[in-house]
Amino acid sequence: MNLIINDTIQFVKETLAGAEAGHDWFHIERVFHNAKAINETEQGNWLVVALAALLHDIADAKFHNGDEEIGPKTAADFLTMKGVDPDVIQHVRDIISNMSYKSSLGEVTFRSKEMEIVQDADRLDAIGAIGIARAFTYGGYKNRALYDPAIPPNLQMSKDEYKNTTAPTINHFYEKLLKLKDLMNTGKGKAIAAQRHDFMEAYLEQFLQEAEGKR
């Protein structure tokens, strides 16, 4: 087990070298550690959890012209080459295909304990101090405005609207990030998310006061 996990770590590091900073190896590493911590209490299949955490952003659709199949396929092709059990490969592929927030805006066709663990691990990295940094990093990458009071958040986005939005980065907090606390699956995920959520709310209060010239 350790050999395939170590080989996967090396593959992900090489594949994501030079990736956008919010979706690079360090993001993967944080998600991997989050997943390991959550799995200690949830007791999922560690090999499935580890491989899904490591490979979940191996080819993120938003960096591949919206292609939602390339990520699961890239992961499956790598694991097949490494001789991983086909049932494990299919499980990992199903997790990657269904765990994203945008997937939850459409029809989710798969759930498992392992997916819930990896999903929580990934969502934790989208909130709190790291989440704030990642949001603005991606907003800068897409050349989006920080904030525009004339463009209100869309709180009822469809999957297509979410995929194609060009709204200011601050809107993303209301459209997604502040919703994640209540979407967590596991007890440990919920506990960590609560603290990170509070940090984001305090940050947004300060941001808006500064933006409106009140501080």
The other form holds:
Amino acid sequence: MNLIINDTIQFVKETLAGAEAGHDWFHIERVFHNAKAINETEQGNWLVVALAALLHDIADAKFHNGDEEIGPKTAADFLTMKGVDPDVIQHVRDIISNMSYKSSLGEVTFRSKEMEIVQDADRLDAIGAIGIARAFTYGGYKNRALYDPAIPPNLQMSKDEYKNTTAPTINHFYEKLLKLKDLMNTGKGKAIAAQRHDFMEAYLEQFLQEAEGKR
Ligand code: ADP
Ligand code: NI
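Would you mind generating the form predicted together with adenosine-5'-diphosphate now that we have the form predicted alone?
After this comes the whole thing, all chains and molecules, with the earlier chain placed first.
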């Protein structure tokens, strides 16, 4: 494998040691594999796709007091130190700055085929069985309730509301996770998302029936 990709894998593993389980090295590894599979049909620039997938959560704003610059900057500083082509670095930086769901709630200023691939790869890891595990892990990390019938989901959140919500974890399924299937960019992403979406729907149905004492 490309040397720079290998070095980046090492850097990400070291940097994310001890990270919350939904945003740790294993999340990055799954996104990297998803991105590779999608890129086989989409034929984007593999170096850009690989580096953006590996570095996309290197310093997530929600674990850094909301600072949205620190992630792209940490990635760019690392790649500059490694002597990567400045055009590749700029592209990776643009992808990381614009690919998140939260960014998509604000004004979108950048798109590329490579960004669409990495965004799909990341979104796939937010849904299905892994997506369910990640959501409750994040909710536990933030000490959120599992569910609370008195707090209904807010389906039209602004970017600031999304960033500052303290709602129960079950609301996150309606506020974000169930929307992702229709936001996928690539054919392969859409196909995998459809199956994972159905699994989440079945899970939620069972969850709500148990919560209401019906099963
Ligand atoms: P993005 O970084 O694309 O804006 P998030 O960081 O908000 O998206 O979400 C990444 C993952 O973190 C989600 O798919 C989910 O697993 C978890 N997560 C984020 N916010 C919440 C929340 N309010 N409740 C439960 N899980 C969440
Ligand atoms: Ni991610």
